[in-house]
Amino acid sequence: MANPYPQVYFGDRIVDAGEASVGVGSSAVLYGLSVYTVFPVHVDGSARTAFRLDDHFRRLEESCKIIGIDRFAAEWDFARFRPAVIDLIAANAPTEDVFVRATVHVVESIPGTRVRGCAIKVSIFVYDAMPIVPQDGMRLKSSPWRRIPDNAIPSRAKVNGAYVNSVLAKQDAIDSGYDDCVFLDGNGHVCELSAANIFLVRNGTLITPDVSCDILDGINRRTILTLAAEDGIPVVERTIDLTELYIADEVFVTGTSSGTSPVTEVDGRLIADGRPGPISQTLRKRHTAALRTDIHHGWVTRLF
């Protein structure tokens, strides 16, 4: 389990973690009506850098817009968000890399099932940057639970309440002796993991579900696509059948909390020879480097 740091940004200031709470009658508690994003902060001596900070703030904005949380745009912009992150990192003084989770909570008390005009609070907290999946080879199980379709709960929005879907699917995988699940859509096509995007390689081509396949349009997913294109790796975004994973040359996943991690088995079937493949390893190295020192793309923000 990752350890949270003791200082939390909540509302409009930094408080002790025990003081950061929302009411039991709030929409955030009653309906899971919150949206969030998670990004890494790299610690290098006295320097602290965040990966694609502006994109993560934009994801909060877009998630709020999709769900209809209109008070966020009225009360927050990037000029307010960045100093809040800087102050929080300074207050906790991490000496190792951390993850930062920023959440917009709808805190209106017992408002009924509505969202527009409802009061919000923003929380930001820091915790250990521990990956949520094995880094040396994952075993995946296709889930009997289907991915929530975009026309039920939008996949492009990171809605807290929607993650009950992920909990059901991952717990089933864990109970069955696997590391994580593979979500399928209503037609049996591959979507993603419980909290990561998925890629496969066949005949030198990198293939991943497109953004119309009920997936999160992940920031790290976009990063991998950019890095692959720069390395001259052919990229295709399309629907993928489950059986294509079984016969892939390589499979790997990516996400803030998963890193770029190889998959060695799906549904009891080894992927190729059961070892991480060359494209997976190349992109993992490129991704890891980009998280820390990227200058060419402007992805890394110096906090202090």
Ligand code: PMP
Contents of the next structure:
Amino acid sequence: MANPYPQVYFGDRIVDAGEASVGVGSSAVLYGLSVYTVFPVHVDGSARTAFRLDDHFRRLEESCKIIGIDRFAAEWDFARFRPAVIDLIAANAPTEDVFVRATVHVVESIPGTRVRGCAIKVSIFVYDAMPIVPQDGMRLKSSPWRRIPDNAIPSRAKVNGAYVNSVLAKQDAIDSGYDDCVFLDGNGHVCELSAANIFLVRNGTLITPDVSCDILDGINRRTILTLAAEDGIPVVERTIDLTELYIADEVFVTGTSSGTSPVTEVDGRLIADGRPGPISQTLRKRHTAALRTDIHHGWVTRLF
Ligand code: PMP
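The form predicted together with the named molecule is what I want next, because the block you gave corresponds to the form predicted on its own; please supply it.
To see the whole picture, the full complex is given below, headed by that same chain.
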């Protein structure tokens, strides 16, 4: 099927998708040395809006800073990023909601593994906003693969190469008949899924691993924490044991490509009665609304 979104921002302009490529000898290809983010763009009549665009850009900057991709801060800022996204959306003219993936590639071909001062190229492309996990109740398997710790490849930075860890764990879960994995750290504490953050509800309190638990600091995780606090739901960020998931009243996940989606089973154990719980459903509705309508947070950016 023809690509419905054939225009790609690459380097400093919009090109046909076939022209946007990085070399086989680049560090991006050889070492997975790229960082990225994915954000949703909502179509509402003739208006196009992006969710938490500035936060996504900031996380891209932070990922570069952590990894040492210093050319990004030298060459890019939000004032350059925003019009690039607007041009891309205008060029592809989506008529349905889409996801946008923005990547900073280290394109220099150099012998050996280093990063500082290396040339970069930014690519931004659009694709269908299809959720990557079931939306009506997913089954998770705790992974035999451990989450990469902050002192190996930091999960806080969204580095392409690090996603081999996610691929191993997700494929193992799929091969075992599950929808996705739950990553644990070296001490057996819960981290996140292959590409989503995790929450549980116990006795009315919302609990999620804190940001020092080898997780990505998800934009939607932050969103849920804000919305829950506004709804008067007590929120705790702390380490979580795997067995706490088994006895939770509710479990759900968040992420751009996952939405806010309920978990109905972990390691063959039903979560409560195996149906999505009330707090998950309320927060899911609030999250869906927040993606579209900027009530008071300044989260929704009108592109045009
Ligand atoms: N954790 C990982 C490992 C991810 O890849 C993602 C998806 N970007 C998330 C969490 C959720 O992050 P966000 O809410 O920013 O999409």
